[in-house]
Amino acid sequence: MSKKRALVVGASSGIGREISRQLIQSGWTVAAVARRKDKLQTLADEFPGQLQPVVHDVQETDAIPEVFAKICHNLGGLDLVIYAAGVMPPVGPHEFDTEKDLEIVQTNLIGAIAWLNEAASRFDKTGHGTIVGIGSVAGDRGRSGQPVYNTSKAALATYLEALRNRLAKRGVKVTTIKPGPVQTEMTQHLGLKGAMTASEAARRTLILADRGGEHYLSAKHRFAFFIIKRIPSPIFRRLSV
């Protein structure tokens, strides 16, 4: 990538935080958006003058156009937008909690649409830019363990594909990243073993960011989900994958 002004939404922890760090270490100026002011300020203190902290809850969609415009003005332009915000609260095997589900959809999908619509509109006019959405392998099938988290990531992938098809003629790249298990604050309750670190997930994401298209972070997952997506539903229902 030759451009140097980035906006990262969901930058206070996990992959988003590591992406922000690695971009700055590569010479980028970064506007880092997150709702938790304390964690965001801790990140900003690591990189004085290089990272602009922006406190915002992605569920407050009405505020996004104004916040986005202010970020673009303060950065002096915009070349890369990465949406990394996401939540995955614990869900019991017999739990159907609409309030919890709506929080997932608002954060993982509606917030992404609201932020990335702003990016798409700007890049459509300027004729350049890269949009990256952090999806998940969880969106590839309707697993029973996290019905609405899976749904939010599946819908995000479809939305990003549609943006990609709209913006390709304008020279704008839209990239969908599909991590597998990653060690983050969001997943710590799952007790993951052998999961990728957030730092490594961020490194691989930035390598793929400017390529456009849809990418798994692991060749193992690319192969596995090529097969998993083709398993008939009655059989898949009985599998623990």
Second form
Amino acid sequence: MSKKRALVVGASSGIGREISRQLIQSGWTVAAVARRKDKLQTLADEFPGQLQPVVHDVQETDAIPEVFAKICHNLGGLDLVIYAAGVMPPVGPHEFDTEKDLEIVQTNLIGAIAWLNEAASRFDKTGHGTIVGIGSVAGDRGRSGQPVYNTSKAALATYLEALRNRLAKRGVKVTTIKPGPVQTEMTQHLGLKGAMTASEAARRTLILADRGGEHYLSAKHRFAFFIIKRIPSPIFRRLSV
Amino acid sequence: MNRAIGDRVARLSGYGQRTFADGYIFRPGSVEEVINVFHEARRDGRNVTLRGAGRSYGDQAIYPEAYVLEIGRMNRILSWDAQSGIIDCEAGATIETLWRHTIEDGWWPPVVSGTMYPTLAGALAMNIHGKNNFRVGTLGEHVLDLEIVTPTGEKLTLLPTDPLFPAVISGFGMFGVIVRVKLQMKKLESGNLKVLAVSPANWDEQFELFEEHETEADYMVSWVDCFAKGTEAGRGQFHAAWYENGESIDRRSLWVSRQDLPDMIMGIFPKSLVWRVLKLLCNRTGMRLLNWAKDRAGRLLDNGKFHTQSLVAFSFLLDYVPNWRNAYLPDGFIQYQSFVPKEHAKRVFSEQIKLQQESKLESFLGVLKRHRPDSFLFSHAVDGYSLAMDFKVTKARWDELELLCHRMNDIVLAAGGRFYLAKDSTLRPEDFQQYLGDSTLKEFWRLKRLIDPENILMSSLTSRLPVLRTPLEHHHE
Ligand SMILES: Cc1cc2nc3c(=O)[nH]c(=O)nc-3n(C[C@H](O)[C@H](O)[C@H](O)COP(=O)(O)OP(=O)(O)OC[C@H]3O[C@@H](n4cnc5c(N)ncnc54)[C@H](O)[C@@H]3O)c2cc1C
Ligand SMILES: NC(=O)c1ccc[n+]([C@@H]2O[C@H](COP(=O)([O-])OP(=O)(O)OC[C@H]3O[C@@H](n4cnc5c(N)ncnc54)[C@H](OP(=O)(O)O)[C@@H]3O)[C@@H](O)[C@H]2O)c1
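Would you mind generating the form predicted in complex with its partner chain now that we have the form predicted on its own?
Now the complete complex, all chains and molecules, led by this one.
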């Protein structure tokens, strides 16, 4: 009956951009947040009047309350928030670079907390709205390859679970999506052939968005990670899964 | 943007719980704080929406992302003169505040709605009518003076002779915040009414009853069974009521304790639970049955009989069942009320009901009243009748329901009828334009430019009816 409004953080490329596109195609108005202005503008030009580009670096947490309020104002309300911003810089097997690690935590976790706290606080008061966080299967185990990326996604999932438990009685849904490998800028250097496309990941995410709970994007992953999560650590470290 | 604003956010709707909007609630306690809300809104680039008790049915007191100024905290009685019956109060006082304060001195609000919870500000912004509309007009006709705060922060006291007076009253919160009202109350000898109940068998009998009593009854109202067809179409239960006076009246009937509605229905059933039972019946079959049962009961038990009823029980029947609107959840309901000149009313209302029955979207409740015209800017009344109906909304059939309303509008407009913004959810801009006429809209724009040049006061109603929203674009006229 009424037009729906979404806020997508991390909308300039990959999964977040596809989510924004698909939302608009099904009649939503979207505020698209990311750092790269040119990318956002190109996206906005695809959908005149339906996408509001918002240039913002999620590491600037102090600015978030004001940017959030402005977005709600400009959209004329808010029904859905999707946090898709994330980084996964390459990390060498003997690299323990705290500065780089904190960057990952800043974007993947602290930024998520800062944005989703705003959303949660609003939805807690209005008793209306949906929150989606893009986690990762990478958060299911601590792997030798990406210690802090894994940590950030595990912590994100725990934070989202807590939000879900807080907001359930207000009728607000909180959904954690755990994609496996997806072909995007983030994974370009890995040369993932045959992995899910960003648009397919977005499509599946939007189907699951309103359900609440934690979701993998395919039955295969659900099954595989059911097993992987249960492999004892001494064995897990010898495997390359 | 200050951090605290997020704490004010709330999801608001009209009484029908169909349309919602999130806004930021401000509850000023004084004129200074009212002025300050406009100041903050201007600073933050926000619109302001005025809200009383939220008893309008649709989108009249909501607007997405607006600063919502709720008047309810300003509810003090400033002076009361039990000799003259003149009461001066802050405009957030409700109809309930009013009658509780004055009844024991023998006075009653001159005009009340079917619920006692509206604020005086909200009631005047819509210019409410009662079951005595045909005798005493609307609430606005009993106001001695009122005070508003304009969006530019000016305080104005308006007398009935002031050109702004008929626009502020009926102007659905578009011309400033009504903050104080002085009202002439109605003298009573008894807290009871003498009530006659008659069960008309069809439309002809309905209108005959109204005509028979319109010169002498103090109140008239009739319930209409919208499921009845053919020769029984228009059947229902008519009530006329008279103030009690004379030697034998019981002065104790003026006590508040004698007026209060009981907590139990039929002495045993807690009324706070009734809506849950109603929810089970809130479908076509259940409501067809309920309407039928009410008709039978009326015919068997009360037909043609007089009884005594307290003013509160007679006036605020709908307050008997708390939260009855929740029976219509999850998608809520809309009210539809049209006002039709007396010579066309019977035909128009019977056609409206036929249309509903054809599309199987019957109103679950129909209420017929008698009206007289008034000269307020957005007047809804005519020398004729109104039929108010409640339609259950379902997402699946909303488009059909909206279409039904539009078809009913067409018949009303062709008969020279009018609509009431407090109840509306489905008027099209062109319907609105047609019943009000261009001169009314021009006057609206002229005054709006004068009082609210920046167009700060808005509501979802005004964005649904863009003819109301565009005074600035009409500058060249
Ligand atoms: C069960 C029920 C029965 C009813 N029966 C009747 C009836 O018999 N007759 C009748 O006429 N109506 C009836 N109504 C409608 C109701 O009386 C009106 O909608 C009334 O306006 C509600 O007042 P409120 O205080 O709830 O105001 P709201 O519904 O909150 O607001 C109504 C309008 O007033 C404006 N407003 C609010 N505060 C101010 C202010 N301070 N200054 C200026 N404008 C302001 C708002 O912007 C809005 O446009 C009924 C409603 C219900 C729910
Ligand atoms: N690709 C995969 O295989 C895979 C698998 C599982 C989970 N995920 C997760 O899915 C999400 C989306 O990733 P993707 O694969 O679509 O990668 P992507 O194409 O690189 O997109 C990442 C998005 O995040 C934004 N972003 C990054 N840092 C930001 C910052 N500091 N401030 C604001 N925005 C920032 C980027 O925009 P700007 O650079 O313009 O700021 C970009 O829009 C991430 O959370 C990722 O961890 C991806």
